[in-house]
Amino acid sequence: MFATDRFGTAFSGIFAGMTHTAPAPRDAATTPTTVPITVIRGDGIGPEVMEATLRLMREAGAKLDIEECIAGAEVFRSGDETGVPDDTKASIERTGVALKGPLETPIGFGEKSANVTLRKMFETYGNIRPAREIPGLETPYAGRGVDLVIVRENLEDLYAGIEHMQTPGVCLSLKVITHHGSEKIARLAFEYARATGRKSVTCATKANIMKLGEGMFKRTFDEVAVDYPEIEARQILVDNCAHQLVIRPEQFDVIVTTNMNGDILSDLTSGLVGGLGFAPSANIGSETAMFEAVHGSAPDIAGKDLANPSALMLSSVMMLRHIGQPVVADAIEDAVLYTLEEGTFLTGDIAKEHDPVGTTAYTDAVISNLGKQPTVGERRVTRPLIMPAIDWRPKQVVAKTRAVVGMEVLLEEAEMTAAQVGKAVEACTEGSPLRLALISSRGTKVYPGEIDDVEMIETWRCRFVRADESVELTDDQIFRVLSCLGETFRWSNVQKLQVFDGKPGYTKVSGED
């Protein structure tokens, strides 16, 4: 059977015929007289755009067992540093899909995010959000059949929110993408492409910059792209992705990329049908599927009856497909569509010809035409989305050859030129098979030889290398100048420098060899 979506996404049915072990969707001849979800009103504005979305979902027709739960700003302040509590997570282990509000993520200081939390717990390691232009809309790119998507990897990268302060000045944050999530995610892409009639799949990355991590998604995309040979596999940077979705966003189907470039790009694409304030998004992995509004909690605007719901009421209409109400789905669909288009009752973001409306009006707008057909926008046929079938346990990158080959250690040194550093660094390899081969100071080699263009901070890695490459580094011969190096700097992180199958598992810094 054949699915429908004006927006271009599979969720008519988008988990129907799912592989691995994501729970079978709900239809007509299986879809109890109502269906248990999770609901999460969120912080902010949350709490009124997901009333004016239960509304529009009761007077639809939806049947719906709601379970109500708290995460956010709320739990934070109770002393949970997660964000989410028990209850939450128990809740939507047991009905396996949630519809949420906007959640408050601080700034700065100690919490973590609750989306990032609720990603994790439940592992929906894909994030699609459509863009695709919507009736009534008056935005640069109207007419030009703007029509894509971004499948962005929801778990890994900088959102891993490993970080660690070297000195009371320098902060680490490591990015994280590994071949395991990079093939999830290829794959999901490649799926939904598939489902949807797409005929491309672009990958989006900083591999020019960032050769090992986004070079490993990139060279992870081609190897599943052989697996898709009927649509076009593409690759750009992503910095050019960003400027080729301003200058002709119609080239682009389907968008893969890691998760901080899919953060930043899905804003961007949502900007050009119309704002943050119609994208909607779901977070899907193989057991639970989440459904939100990609915007966020505007607590400037919070209880002032002011908000657009149009986000969450379209991520109700793919979270209705998904539980098997595809009926209710596309009447609440059509209700939203054609209160845009027609443009009497609009929130203040969007209204132009008419005085704004408040949330409440709005929802009532869109409540009475419930049952009435927009004139534009065309539904895409789609095909259930094929969940990859890949092993939850990760398979081991397995090199035939690897060796220790050196080490890297950043010290901290706040009175010391680089002269100096090094002159001390050096006298600690004495007599070890390891020799100083530089060091960098946030990138770029300041010794040996005269650096004297490059801004000093109080942090300098050292890079070790084998005095005699036929030498086996051990642990002890490492433990050994680190120890020396202790008697002089306070050293705060170390990395083996290895090769794996000949290739070197580091990169080089600016200035070296």
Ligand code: NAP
Second form
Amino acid sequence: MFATDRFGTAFSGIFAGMTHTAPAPRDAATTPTTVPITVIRGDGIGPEVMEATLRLMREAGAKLDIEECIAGAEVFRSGDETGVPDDTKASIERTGVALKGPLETPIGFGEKSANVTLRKMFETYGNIRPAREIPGLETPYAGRGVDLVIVRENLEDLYAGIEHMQTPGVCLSLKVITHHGSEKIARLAFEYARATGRKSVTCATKANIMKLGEGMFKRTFDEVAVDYPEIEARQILVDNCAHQLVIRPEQFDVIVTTNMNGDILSDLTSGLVGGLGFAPSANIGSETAMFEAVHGSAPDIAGKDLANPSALMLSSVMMLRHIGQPVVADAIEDAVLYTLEEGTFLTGDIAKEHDPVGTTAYTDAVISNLGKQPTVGERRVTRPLIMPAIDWRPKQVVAKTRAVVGMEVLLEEAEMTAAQVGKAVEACTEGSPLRLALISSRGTKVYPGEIDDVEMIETWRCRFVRADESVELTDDQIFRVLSCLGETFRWSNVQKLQVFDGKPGYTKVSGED
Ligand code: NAP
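Alternative state: the form predicted together with the ligand, after the form predicted on its own:
Time for the whole complex; same chain goes first.
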């Protein structure tokens, strides 16, 4: 059985606990099974837009057994640094499905976002954000048929949250990209394209600059694309992607990208179709799915009955398709789109000709429009989504040969020149199989050589390599050089340089031969 989908929120048949082909979607209209879900009202405008969405789902006939839980600001304030209490975790584990309002991290409480914690806790590795032109909404792109979906990797990249101050004035933020994570998200993007009858998947990366991390994402996408010959696989640099999205967004179908790129691009694509008030999303993993609006808690309008609940309503449409209630999902989607197309009852963020109405009155209007159909926008026929099933250790990431060929050490030194640092560092390699290859400052080579046009900072990255390439480096040899460096400098970071199957697992420094 196929589900249908007008807005592009196509999503069906991924049930909690399933990792392979999902069953044909059920529907509350024909199967009176009540589905347990976890509901988190959230912070700021969260409770208002959630109340509106729950009312609408109830009126539309959704069969839900709701477990209400908390997360976010009030949990942080109670002293729980995760922002996600055990009861909430247990509920989501039980239901496998959550509908959540926006969560904020109050300043001064906790360090991590409860949103990111939830995504990581439940391994929801794919963030799916559709952006489709909405009938009746006046935007610079109206009439051009924008209908695209961003599939954003949701767990890795700079969101790994690994940051270290090297000195009080220098920070390193680690961008973590894995082959495993890249393969999963690429497969999810192609499966999503297949399930929703889309023609192309575009991989957006910054592989020209981050050749290893973003480069691996790009290469993995190409490997995966071979398994989906009927779908056009395209590559684009993410900066050009942003440009093309503004110039000609209708050329895109599905865009798959890394976490940070996806965060930025998907806010941009929300803007193309009317703004954050209309952007739904799903966080999808093999076991759990969480549905939420893209927008945050908008504290400036919280509690004033001003918020536009459409984004959460459309997120509930994605959820209802996911839990096998597509007829209810269609009814809600139609009622929201009909109300917007009609244009009489609109919230302040979009009302132009008419006086704006509040969240409650808008919701009343949507509810009264249940059963009506918008005149534009064709439904998309969708099949159940097949969740990728991938071994944790796929063969292609195991190197046949590997060797430690050097190390890099980050040193702190504010007084010396590059040449002075170089000489002092070289003194530590006497009698060692390691030799100093170069020193860089913010990625640019500053030693050896007469380099005086680079703005230098108080950290110096020293690259050591094997003096004799036939010699295998040992940890002990590395420790000895490190220990010597520690007598003269503060060092804060050490990185082994490795070669895998003859290919360097590190990049060249700018200015290096
Ligand atoms: P935001 O909450 O999305 O709000 C930005 C602005 O967009 C609002 O001030 C409001 O603008 C408008 N807006 C957003 N949603 C709207 C809606 N439903 N109806 C009408 N207008 C809406 O972004 P933020 O101010 O950057 O973030 C506020 C808090 O939310 C932060 O603590 C952030 O960490 C958190 N956040 C949470 C999530 C999440 O839970 N997934 C996502 C993003 C941010 P005007 O009224 O000024 O026009």
